[in-house]
Amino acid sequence: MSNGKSDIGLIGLAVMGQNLVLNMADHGYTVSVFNRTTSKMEDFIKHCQENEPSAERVVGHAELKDFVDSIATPRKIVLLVKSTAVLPTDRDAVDKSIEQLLPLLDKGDIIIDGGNSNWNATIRREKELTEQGYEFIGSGVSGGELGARFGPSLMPGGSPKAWKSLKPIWEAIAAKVDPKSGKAYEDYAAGKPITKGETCTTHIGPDGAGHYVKMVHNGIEYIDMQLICEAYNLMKTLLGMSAGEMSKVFGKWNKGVLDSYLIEITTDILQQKDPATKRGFLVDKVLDTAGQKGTGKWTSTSALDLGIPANSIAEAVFARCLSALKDERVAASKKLKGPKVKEIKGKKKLVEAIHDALYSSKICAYAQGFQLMAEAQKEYGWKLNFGEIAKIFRGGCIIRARFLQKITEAYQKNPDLQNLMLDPFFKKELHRCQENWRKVVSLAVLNGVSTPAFSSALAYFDGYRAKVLPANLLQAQRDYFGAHTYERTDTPRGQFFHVDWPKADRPQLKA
């Protein structure tokens, strides 16, 4: 606290709000608060002074302008605000809270909008405070309610000077790991903030960079639990492994290359038995639609404007939505038939199989993840440093697993690194692991089981790989009926010819 003044503000007290407060709280900084709804701050504040040591640091406010004037300049405001806005053009909560907040603030002020924001308004928005003199940083905050309490991984892109102030708070609140084995340090338990270990933040760079990490971090996040979900479905349908045999299973593969997060929360659910009617497992009682929030979906939609074949996260979109067709595809089944399921010998190697195909798939999946990124940063002028983006997803975030310490060391030896597949690590790996990978693709297809995910990134594989693909064809076919012209293989590239292919000889047909 400064001269009696807050540190930091915050606007938004729902869960990630509120503990995102208490996170700085418990690191020593003084947090004002305020939320639209003033029962809301209230109910906090009471909830902070009853159960919370660190609840003298925390400050509500009723009235906006009592908020502002009570946080140190230059003011360091935080809104965790829903936001709606995709285009450039238009405006959502987030801007009317802005519009609300700049009358009472001073020139040099910072606004941070730690919501799930489109990258594109974000760099609407920072244009926009800019020009009139205030900061603004669009940072992302991954690891959900848990992560916001004890360590996220935060992801803030704006103006280094803007960084610079709020650095010191980011730093400290953000989820720490091991340097070394880039394990994330999470003893909670002991009630005590986390201060030792490399801190999961970094500068990502200008505008709207921060969220658009953020962005693909959940495009990730979407092909990685679609991945994991068709393990399951597979030792579930080929294999008929109870939810019980399930997670053992998973809590096995927690243990080597598979280490992660998602797996982990996997391994507790399959094996959480149904309190409703305490018999059987409860994950057999969830109905099978899954929602979503729209990241993965503007991760994907990015991809095909920018012209990057991420088709294993649209893939994992996708399948969110065929969920979603319940009553259809419930009618479907009585009236489209598959191939029998047909016994399966010889469980252990499969589900081996099964771990390989789901390793392989998942650097495939990141691999897109990289790439888009790659291709983003010459779109919009950013000089994004994979190495630390990958380093900041070690601890804190959803998609933290083991092997992003790989990730990280494959950038850092190579910055220039065109595609994570070309790492002499993930290299040989996808070769140790590619003819498992094949064999559980091809008995899913055999016997009729759903793998769109394991089956693109398969085919991702195969396409990067492929020295020659059937384009030819298809170029020639936009040349016939739209006159778009062709490269040839025998004279250098960025020189194009048209035919006239309907006058080109042909065998003629006898009667």
Ligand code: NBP
Contents of the next structure:
Amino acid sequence: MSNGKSDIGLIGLAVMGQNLVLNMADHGYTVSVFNRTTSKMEDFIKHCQENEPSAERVVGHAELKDFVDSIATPRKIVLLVKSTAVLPTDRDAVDKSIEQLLPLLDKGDIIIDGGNSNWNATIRREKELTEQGYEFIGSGVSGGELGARFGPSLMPGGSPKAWKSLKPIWEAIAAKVDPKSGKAYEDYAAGKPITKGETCTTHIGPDGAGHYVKMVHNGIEYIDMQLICEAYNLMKTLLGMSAGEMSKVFGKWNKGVLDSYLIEITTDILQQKDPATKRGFLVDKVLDTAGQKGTGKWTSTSALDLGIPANSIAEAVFARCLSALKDERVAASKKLKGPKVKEIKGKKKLVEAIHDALYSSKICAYAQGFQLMAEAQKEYGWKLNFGEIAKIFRGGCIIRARFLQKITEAYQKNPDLQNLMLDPFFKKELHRCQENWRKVVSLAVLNGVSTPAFSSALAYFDGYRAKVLPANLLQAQRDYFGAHTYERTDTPRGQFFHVDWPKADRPQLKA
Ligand code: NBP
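Please supply the coordinates for the form predicted together with the named molecule, as a counterpart to the form predicted alone shown previously.
Complete assembly follows, chain above in first position.
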């Protein structure tokens, strides 16, 4: 607090906003808060006073003008409201909040959108606001409610001037990582924040760069989750393992190269007994339809727009779409027959193979995500630092994992690395694991188990390493029906040819 004014303000007291406020207050910042529905603000202040050691640093306001006046200038105001705008012309709660704020602000004040906004909307807002003399930061906030409370990964995009003002607070509240091991410190309790270690935030770039990187993070999260689900399904279907048995396997995997938040929570989920019936494991009672909020779709759409083969990320989105067709699948299961699952001997070996398939596919998924970001920076005129991006993914966020330390090192060694699979460490790992990976995908196919993520990652690996693809025939087909021309293997690139393809002899059909 300076001159009786709060250090920062926050609008939007749903789950993310409340937790981020408490995180900032824990770190000694005084935070003014406002919510469209005043009763929610009042409930939150009451909750803070009754439960939170840092309650005195959270100041509620029912009127927007009082809220704005209570913040030290240049003001920093975080928005954590519902974001739905996708097209540059869409207007959502973020835009409405900005419209209401602007008449009350001074030039130079900074609005920070911490929601999951689409990067196109962020580019538009940053332009509109800077033209009017205000600053705007679009910041990805990852880690869900626990991350927001105890240390998220923060991905801010905006002008360097605005970032300089926000940096001390963002660096203080972000997750912290042990620089040697790359592991996040997680023994954080309310009122006792972690201050040691490397902070999981960095200035990502201008305008929409932060929200773009957050979106790709979410796309990687989709495929990371899908890969784990496929490993689970293979152990369940091919080996008949129970959830409890699989929990032990995932627990073991979490001590090795797959060590990550998502493997850790899978270990927890699988050992949970059903509290309702007190019989069996809860996961077996959870309906097999998955929801989604859109960031995986945006990542895939952007990959299609930019021509980047992020096929596994897209498969993870489609896998959720397919899961949602529950009634259709149940009906089809009675009509469409597949092979009978054969009994498989050598359980230990197959579990090891599934581990390797998961690990290799995960490397491919990250390769796709980073390749997409590399293309986006060209399209939008950003200069992304992939070593720094991998570094801030190591803690706080949902995809935090031990192997992000290796990705950090890969990009630190070679900032212009064309594809993660070409880094010497990852290349070696892919070579080491690929036999098992192929074995698992083959077994899945032969036994009729759907593994879109494992299979598409392998197709990406095989396609990327193929000197020759059958696109020669494809381009010939395009030339045949559309005179789209083709390049030749024996002339320099950039020369285009067309022929009137003669018809082949066809057997005469009898009338
Ligand atoms: P929600 O996305 O559910 O948004 C609820 C908040 O938006 C409430 O404070 C609500 O006020 C406010 N709001 C709405 Br709705 N319309 C408004 C308007 N026209 N003007 C002002 N305020 C308005 O909250 P959330 O789950 O905490 O998420 C906040 C943001 O963070 C979202 O962009 C979300 O995508 C992102 N995010 C969420 C998570 C997560 O785990 N939940 C993780 C990472 C990022 P009210 O109380 O008056 O209705």
